[in-house]
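Only one chain comes next, encoded as structure tokens, the form predicted alone.
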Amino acid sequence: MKDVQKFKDNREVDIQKVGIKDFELPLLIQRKDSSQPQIVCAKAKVNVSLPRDYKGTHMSRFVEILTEWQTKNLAGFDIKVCLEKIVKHLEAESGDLEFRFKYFINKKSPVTKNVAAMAYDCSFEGRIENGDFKFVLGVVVPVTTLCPCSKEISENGAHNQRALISVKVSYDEESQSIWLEDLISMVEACASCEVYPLLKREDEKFVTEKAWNNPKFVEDVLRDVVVELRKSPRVREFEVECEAFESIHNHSAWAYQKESKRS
């Protein structure tokens, strides 16, 4: 049969991405403490590079290659190997691969020890260019913030909200893996206070009464992650975004950083 995508095209435009997007799997993502992977629905979206000599890709690559991935056991920088895979078999100079899924960590309520799951938008994002890898660690992580400003000016009371914090981290190798609960964990020791999926009264006391105790701007929320990120020797780049869902405002307050240690 004719392989119609490989026809000339006579336009002279190389096109910078081609590919398929919200394609959804399930996934295989290794957890720290546990032999057993926990099984996520990920959406997909990758992409190559296409010459300008080619009329087109072949989309039904992706999805047969992907589909193998559906049985690896995934830790982040694995994606490396089948993103080669891709660009190989689409014979690209350049592609992007980009899984997205929630993933769930039990977590302890901080009195009862109540245990419930909790859910993180994570992602694993890598591109290959030149021959070069990089890979990109994605969370987001809700957090509880207290505002300073509200606690010093009030006699009783002060306003918190609920907060999204979003991080990206970039690491060189697969031996110095960043595992999802460690990154997960110190993002949340940023906050005025943790968020839980379950909290009894004595619960609810101890929360509200450490984000009293623990009152954050936006601003020094975001300081505390890049602080913490610039210690760590395992990362090489990072992005972090934080918004809070103010309470006596119809808007967010916003912070954002993006910092790379690469000499």
Given for the second form:
Number of protein chains: 4
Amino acid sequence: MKDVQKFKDNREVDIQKVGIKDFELPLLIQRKDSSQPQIVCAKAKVNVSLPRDYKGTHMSRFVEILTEWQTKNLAGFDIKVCLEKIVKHLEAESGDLEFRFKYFINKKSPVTKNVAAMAYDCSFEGRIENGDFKFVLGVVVPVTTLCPCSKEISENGAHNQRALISVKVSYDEESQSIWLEDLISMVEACASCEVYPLLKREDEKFVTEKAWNNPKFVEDVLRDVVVELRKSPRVREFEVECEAFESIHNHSAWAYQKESKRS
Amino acid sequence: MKDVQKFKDNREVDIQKVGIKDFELPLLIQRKDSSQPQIVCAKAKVNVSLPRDYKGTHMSRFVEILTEWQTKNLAGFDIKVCLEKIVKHLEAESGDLEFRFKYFINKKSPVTKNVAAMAYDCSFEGRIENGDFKFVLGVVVPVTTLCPCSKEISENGAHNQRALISVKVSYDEESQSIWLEDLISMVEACASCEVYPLLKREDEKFVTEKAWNNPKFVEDVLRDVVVELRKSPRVREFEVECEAFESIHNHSAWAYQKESKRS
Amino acid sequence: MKDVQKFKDNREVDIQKVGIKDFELPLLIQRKDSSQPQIVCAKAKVNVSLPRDYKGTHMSRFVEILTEWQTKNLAGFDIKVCLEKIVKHLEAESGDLEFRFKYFINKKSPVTKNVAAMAYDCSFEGRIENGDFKFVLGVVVPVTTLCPCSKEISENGAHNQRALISVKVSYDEESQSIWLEDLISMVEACASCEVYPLLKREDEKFVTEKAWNNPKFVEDVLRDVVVELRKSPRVREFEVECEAFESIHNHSAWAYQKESKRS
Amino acid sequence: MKDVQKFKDNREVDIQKVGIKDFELPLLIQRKDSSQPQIVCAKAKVNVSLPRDYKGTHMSRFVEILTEWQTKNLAGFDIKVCLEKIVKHLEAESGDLEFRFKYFINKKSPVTKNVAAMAYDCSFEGRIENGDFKFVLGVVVPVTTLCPCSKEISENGAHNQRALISVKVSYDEESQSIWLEDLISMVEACASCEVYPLLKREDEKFVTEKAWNNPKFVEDVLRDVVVELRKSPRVREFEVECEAFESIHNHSAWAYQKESKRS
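Let me have the form predicted together with a further copy of the same chain next, following on from the form predicted alone.
Everything in the complex follows now, all chains and molecules, and the chain you saw is the first one.
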């Protein structure tokens, strides 16, 4: 049976990235507070470079290697070994691997201490290029923002809304690893108030008043997260985005920052 | 060239609905306040019944007939003629036609009277069955809701958020027609406050205070819309849905009602 | 602290459905071939009726009760007990509960017998009304369809594409329960060919030729599924939808059927 | 009334981007073959930099300026003037403006010459930084790809599917402008076959056989587009992505390239 992928190609195009997208698989994610991993439903995007001489890459190998990784505990940086294997088996010079998944954290309501699970969109992204591995950890954190302007100028009340704070952080060594749980907590502390899955009336009073006492524009949220990430010695690069689904408009307020500490 | 669709089928299944989905086309929608129609980008879903004897329907005919309708002004009920043609040309007993599109309405801010366009998801749906035509007009209206419980129990502030009120109304005669503009205005009046594309500071003060003085659960919004629709002599059936993207949770509060005045 | 939800309401609107939507939680789904449940990430929609006298329902109770159910094995019909508790604790006359989740099944490729996981969108839906419980099991199954007309009229080849077959089946008793695995297998057998997560070259030859030898319109797929469901003694009502993402168009071909065997 | 946005901020964070997202507005897009513009429904994302001293930007000004641009014909590069005004009025050093919209082109079927409209996702993106303006034109083009490997190894048939080719091109001068129509045509010629809104049987035979005679991996499609863009003297930078919704899998094959001719 012919291997069409190995046919010669003469268009002189070294392809930068080719692979598969939206491949779903279960994964075991290591937790901060438990020796038991969390089983998640992940979406994978994985690709490698392809030299000009070859017509195509071997797509089924991506699936074979990812499938082996379903039963291993992953704590973010561990995707390095998986990606190294992919790059090697596909005889490539560079490659990318990305897993996106919902990760549950039990949240305790602020006053009555009722516990329920809340889902966060998280991601592990890795890239191998020239033998170097770069890792990016990502979280998307829903929060409340309360508008300082609206509060200041109005006799009563202030518009507030759900917002999403997206943060991606890069670090260079496994020893620098940051837990999803810690990154999420840090981010939640930068909003007007956290959101919760379960709130009884005493809790609702608390979060309403906390947001009221803590008004923040998307600019304020962004700056508070940036200040925290600048201080963190583990973080080498970061990207922050805050999108507030304004309750007085049908569009979003949005702010973005990307910084690198690499020399 | 063989007409495979006309092949005999012996599985004894009269198909209820077969056709095309997610077909995009430009349409001319008649406006309340202008003789000039609004050009919109619509998504069509159209289908007919297919008797047990035939293997398949003729999909290209749907596209041909829809394409003819691109240049005609449509005011909702007018899709009756288009659907009648579809049902006739496909020799069917019943058929459905649905157009979904964004419709822009110029909104004036409440204090400074600044004008900007705001987009609403709208739909025209028709069904022919046993020779009868039924028409459904749909709008999805973004608004603000402010929580009465949060206001009552908190020392200051009250959580509020963007919400969507979806309304579908049926009427039997062209003479009963309701303008998109009128249905949207009626719905907006049932929320804690409307949302606007453009608000200067004086406007922001106004909407913040209006929502504060007008707290509503999704239950309240739903009931207020239901009361209005019960009163409308033109409306024969209606469906109302209110979804509030709670600013203190990562999930929605949701309420739903469907009523018919048909005997 | 006042219970605003219990305030009297005088608008004379008995609300049909009010509750929460898009609430995410982990669930344990019972498998056909294992005593170990599968842990999934589910999206819940749950609601109850609310009599005209009360201003609002108690949203936090939905979350409390759902949270208790996170640690119980669920095999579809079991959501009856959860929904009964919800209806009782909210003192309601009727209620709905819906869980949607990705469910993984290991699929073996047809020739080389390579195994990898494939995700299917599944749902459990229940409704209590007048003391009766109705259960609906849902699956969305990706498959291949190959066009009989294109094959017949062309000298070589035939257009084919990914399609989604969505099936919902109702049954009345726990003893009538149908496994997700069995419903999915039945549906896959009705397409031109199944799709797989992992295919080596020998497998790719097999699926290409199988689809070629098995051309089907969306009408054919729909009819084959309908014939199977009519035969199944357990199924009391069903709904089938087939959407093919045509490879020669930018829109879908679509067919739909709903049948009931209830007298 | 206080201008809270002008309050001093001391966190020492110069914000890179702050503005609004998902703002919908009608726009007039200039066509290649008509003096009449096409009216589209656009989604805008617009933002500016904000120096460390200021607490917030003035969000309503974005809406005011965009609203002025609703009545002007836009041919891509023209967004420069709009963005210059935004950057000036918000006293910013840099800014971004992005419009995304569906653009209709009438397509004639290959044999019977039947005409119908087809919608393409298009975008105009501009950035002003250090006084320089950079423009990016984007199109997303649905096409057919037919797998060379499947064709080679199978006795009959070959799997094929809908794919999306996304292309972004940058140019530096208005005189270098490229029409959406021309970019789309060039891209369509690089696939196994184009897709069409309306195909009669003679046309369906034609496209089936054309794809059969023109098998292409995502790698082939990508390379053919890259070769074309390398040849175009107007293009200074480009980005190409090809995603094929494999008819034999539930995931996509995907390839990506980004190149710059800037020295």
